[in-house]
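As C-alpha cells, one chain now follows by itself in the form predicted on its own.
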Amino acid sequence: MILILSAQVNQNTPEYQQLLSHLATLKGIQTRVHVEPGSVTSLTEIYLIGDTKSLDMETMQSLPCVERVVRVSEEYRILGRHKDDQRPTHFDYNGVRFGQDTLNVFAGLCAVDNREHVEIMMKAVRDNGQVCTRMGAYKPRTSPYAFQGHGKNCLNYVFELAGKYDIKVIAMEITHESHLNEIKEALHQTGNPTGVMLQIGTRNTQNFELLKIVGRQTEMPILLKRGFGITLDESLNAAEYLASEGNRNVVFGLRGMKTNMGDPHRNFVDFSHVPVVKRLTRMPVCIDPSHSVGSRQSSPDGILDMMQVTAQGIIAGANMVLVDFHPAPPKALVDGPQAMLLKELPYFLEDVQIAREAYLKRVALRQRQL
C-alpha cells in the first residue's frame, strides 16, 4: 500500500508527526518513506511494507496528510501499475521530459574513439533539432582483448562537446559504481553543460549490489536494458531494485533477445513488448534497433532492417530510440558494421516521424470507438 501525502506537506509539522506515529502501531507493517523532489513542490510517498490486506483504504485516507491511497500488486510494487493509480508516467530531466506519451531519439556513438568523431556527431544532431545523444565511455566486451571504451580519459571533452552544441542528455552506460564518481567529477570540472542518463547494459541486469547502487543515486535518470537471456518479468524486478534504492526516474530498453531463432539478425527483436511493458508499469520504454539487428541489411525495398524494426517499435508506442550512427563507421572501434552514416540521419529521423504519427492515428481511431 502506498499513502500518497498531500503536496503542501512538511515533515516537521505535528501532522506529519502524528501520521507516523500512528503508522508505527500498525503491526507487521514497516515503513519507507520517498520524496520526489518537483521544481515547486515536492510529492512525498510512504509505502507500507508488510501484510497490508487487512488495513481499511477509507481509514487510511482519512489520516493526517494524506491525499490518495493506492492498493498496489505484488508484481512492480514502485514502477508497476495498480488499481486506481494516478502517479505520474514521465519524469523530466534537465528540461527533456521522458514519459509514456513522448519520444525521444537518442543517435549517436556506441564508443567514444575520438574527439573529432564526438564532435562531428553532437554537431549532426544538433543540427538535425535533436537535444539528446548516446556517447559510450564504458564498454563491457565478450572478449577481454576487445576495446573496453576510454573510460574516463574521454569525459571531460565529451561533457564539453555537449554543452558547446546544447546536447541536454547523454546515454552513457556504467559497468562498475566507481564510474558513477567519474562521471559526477567530470561533469562538476566542466560546469555541468549538459545531463547523462546512466545505462545499464543487458550483461548487468542481474547484477544486483550494481542496481542498489545506481538506485541509491537519484540526481540522473536510469536507462535499464533487458537482459538478453532472460524473461521479462525478471528484467522487470530489476528496475524494481533500482526503484526500491530511491530512483524512480527509469526508462525500460528493449534490445532483442540472444537466441539463434533471431538469425540473421543479431539478436531476436522483442519490440512487441513495448506495449506489455507500458501497460504492467508507469516506465517509458526505449528500443534498441541497432543491437537488435546488428547489421546494414535492407530488404528488397531499400529500407534497413535497422529502420524497419525501429518503425515497428514506435508504431506500437515506443517512448525512446538507442541508435548507432557514426561519422566514418570503418573507423568505429565498437559496432562499426551497424552504425548507421550521418548523411542517413536526416532521413531516419523523418521516417521516425512518420512512424509516430502512425501511431498516434490509430489511438486516435481507437479513441473515437470507445
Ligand code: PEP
Contents of the next structure:
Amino acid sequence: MILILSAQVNQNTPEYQQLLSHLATLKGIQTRVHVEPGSVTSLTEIYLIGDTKSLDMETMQSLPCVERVVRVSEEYRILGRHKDDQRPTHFDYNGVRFGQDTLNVFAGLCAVDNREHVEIMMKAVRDNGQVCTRMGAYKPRTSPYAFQGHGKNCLNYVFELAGKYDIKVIAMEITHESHLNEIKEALHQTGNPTGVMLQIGTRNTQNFELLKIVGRQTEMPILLKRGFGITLDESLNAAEYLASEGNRNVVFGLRGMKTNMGDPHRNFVDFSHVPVVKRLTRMPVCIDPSHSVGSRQSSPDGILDMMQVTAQGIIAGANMVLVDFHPAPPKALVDGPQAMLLKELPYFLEDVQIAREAYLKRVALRQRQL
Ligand code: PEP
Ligand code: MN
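One more: the block was the form predicted on its own; return the form predicted together with phosphoenolpyruvate (PEP).
Up next: the whole complex, starting with the chain shown before.
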C-alpha cells in the first residue's frame, strides 16, 4: 500500500510525526518513506510493506497528511501501474522529458573509438535537431580479447564535445560500480556540460548488486535493458530493484531475445512487448533496433529490417529509440555491421516521424470510439 501525502507536507510538523507514530503501531508492517523532488514541491510517499491486506482504505485515507491511498498489487510495487494510480508516468532530466507519451531518439556510437568520430557523430545529431545520443565507453564483450572500450580515458572529450553540440543526454552503459564514479568525476571535471543516462546492459539485467548501487544514486536516470534470456517478469523485477533503492527514473529497454528462432536476425525482436510494459508499469519504453536485428539486411521494398522494426515499435507506442550509427562503419571497433550511415540519419528520423504520427492517429481514433 502507498500513502501519498499532501503536496505541502512538512516532515517537522506534529501531524507528520503523528502519522509516523500511528504507522509504527501497525503490526507486521514496515514503512519506507520516499521523497520525490519536484521543480516546485516535492512529493512524499510512504510505502507500507508487509501484511497490508487487513488495512482499511478509508481509515488510512483519514490519517493526517494523507492525500491518497493506493493499494498496490504484489508485483512492481514502485514502478508498476496499480488501480486508481495517478502517479506520473514521466520524469525530466537535464531539460529532456522521458515519459510514456514522449519519444526521444538516441542515435550514436555503439562504442567510442576516437575523438574525431565522436565529434562527427554529435555534430550530425545536433544538425538533425536531436539532443540525445548514445556513446559506449565500457563495452561488455563476449571475447576477452575483443576491444573493451576506452573506458574513463574517453569520458572527458565525450562530455566536452557533447557540451559543444548541445547534447543534453548521453546513454552510456556501465558494468561496474567504479564506472559510475568515473562518469561522475568526468562530468564534474568538465563542468557538467551534458547529462548521462546510465545503461545497464542485457548481460547485467540480473546483476542485483550493480542494480542496487546504480539505484541508490538519483542524479542520473537509468536505462535498464531487458535480459536476453529471462522472462519479461524477471526483467521488470530487475527494474524494480533500481526503484526500490531510490531511483525511479527508469526507462525499460527492449533489445531482442537470444534464440535461434529469430534467425536470421541477431535476436528475436520483442517490440510487441512495448504496449505490455506500458500496461504493467509506468516506465517509458525504449526499443533498440540495432542490437535486435544486428545487420543491414533489407526487404524487397528497400527498407532496412532495422527500420521496419523501429517503425513497428513506434507505431505501438515506444518512447525511446537507441540506435547505432557510425561515420565509417567498416572502421567501427564494435558492431560495425549493424551501424547505420550518417547520410541515413535524416531519412531514419523522417521514417520515425511517420510511424509516430501513425501511432498518435491510432490513439486519437481509439479516443473517438470511447
Ligand atoms: C549496447 O547497447 O551497446 C549493448 C551492448 O546492448 P545490449 O546490452 O542490449 O547487448
Ligand atoms: Mn553494440
